[in-house]
Amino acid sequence: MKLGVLFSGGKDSAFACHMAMQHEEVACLISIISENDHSYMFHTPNVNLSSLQAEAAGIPQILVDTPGEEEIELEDLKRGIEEAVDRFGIGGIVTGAVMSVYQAARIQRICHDLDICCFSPLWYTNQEDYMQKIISSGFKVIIAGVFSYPFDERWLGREINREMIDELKILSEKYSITLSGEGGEYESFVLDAPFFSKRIVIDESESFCRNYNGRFIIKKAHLEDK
């Protein structure tokens, strides 16, 4: 089956894409560029660089702009999926949803309306096993945004590695956060993945954080041979 992956550039959609490629043909990536930094529906930090990731993966991409108004943004998502059906003949959508019923239910409703399948291969996966697989599979992922206590500016731009997972486990037990950030605690950006033919190198960046709400903004980056 030809599939389209809802692709934000973060670890969850990238890992879901990786899983889908093991069994099916990923015909395209669908990325939503939201003007609303506080969107409940879409990942926003550095999503503009998802085109560089698509180029690294050699997968066609559909980019859809949206003002990011709650619920109305779903029509923009539907427009992007319809374009994927028309241009690439996809029969299903892959999402990186891990635990968010809000996101999953809305995507499933759109797929139902368009009579196509919806797959969320990470749905309620074991959080620690998943984070360990990200590293062991060869992904290079950094923290691109923090949005709750106790995450501060020190986390921005850090690479997710085994030491960080140990830190997250301690914080998870103390503050009831999710290891994968699915509760909105943090967002990520993928610099390299097993299905990338080139890796992303950051040339210029800036970060800002206030009251445990911050972003790591990649201002300039390029692809480099692996």
The other form holds:
Amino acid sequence: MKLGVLFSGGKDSAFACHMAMQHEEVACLISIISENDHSYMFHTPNVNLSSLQAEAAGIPQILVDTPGEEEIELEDLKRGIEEAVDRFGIGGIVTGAVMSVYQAARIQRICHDLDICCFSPLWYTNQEDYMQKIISSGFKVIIAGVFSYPFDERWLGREINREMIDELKILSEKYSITLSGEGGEYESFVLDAPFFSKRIVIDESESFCRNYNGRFIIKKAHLEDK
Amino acid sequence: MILVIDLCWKEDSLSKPEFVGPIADIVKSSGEQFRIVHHLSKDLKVGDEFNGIILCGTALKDNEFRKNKHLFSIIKEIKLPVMGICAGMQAVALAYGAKLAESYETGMNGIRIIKEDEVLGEKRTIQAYKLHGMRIVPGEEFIVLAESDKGLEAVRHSVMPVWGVLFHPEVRNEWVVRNFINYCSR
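Pass me the form predicted in complex with its partner chain as well; I've looked at the form predicted on its own already.
Below is the entire complex, every chain and molecule, led by the chain shown above.
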């Protein structure tokens, strides 16, 4: 079955894409560029760089702009999926939803309306196993945004590695946060993945953070052979 | 040991981690052993090592399991406790000759538990995650345990230790699976 992956450039959509490629054919990535930094539906930090990731993976990409207004953004998402059906003949969508009923139910509804399948291979996955798999599968992921206590500027741009997972485990027990950042505690950006033929190298970046709300903005990056 | 039956359209499908994995995780975290077997596998046999069976859900558009008559005869012939989740509830219904009707629903919604029971507990209203395109039509074989404004949400067979839940307990209602495992361990 040909599939389209809802791709934000963060670890969840990239890992879902990796899983989908092991089972079916990923025909395209669909990325939603939201003007709303606080969208309930769509991951936003550095999503404009998802095109560089698509190029690194060698997978065609459909870009959809949305003002990011609640519920209206779903019409824009539907438009993007319809385009993927028309252009690539996809029979289903892959999402990186882990625990968000809000996201999953809405994407399921769109797929039902369009009579296509919906797959969320990370749905209610074991958080620790998943985080370990990100590393062991060869992903290189950095923290691209922090949005809640106790995540401060020191986290921005840090690579997710075993030490970080140990630290996250301690924090998750202390502050009831999810290990994978599913509660919106942090967002991530994928620099390398097993299905990338090139890796992303950051040339210029800046980060800002205030009151446990910060972003790591990649201003310039290029692809390098692996 | 719990036999977890994968009802997805093929073995090792992309739907398996979504519908079977979370159920297996709940069984595992309950301290119970389990084995996952696909409904079309030649290994689908109910040996003495099992003390209960869970039939998992599958994707909204996936109705392949409804063609598997062998599965229905297994469900009907075994004497072990069975819990069917969503598609699994449909399989249980079909095994006992009940009918299905189209009924699409997705998202969190309230369901009313109207009959106290070992698996669903006392009478009350709970929020549950729905993802289904069909629901079963009440028949005399089943006792209704829970309902919503849309219809039947959970049933138990009138004689056999067989349950069906239309909602997905792996989302925020893991206790339903744990109660079933406790029942199986008795």
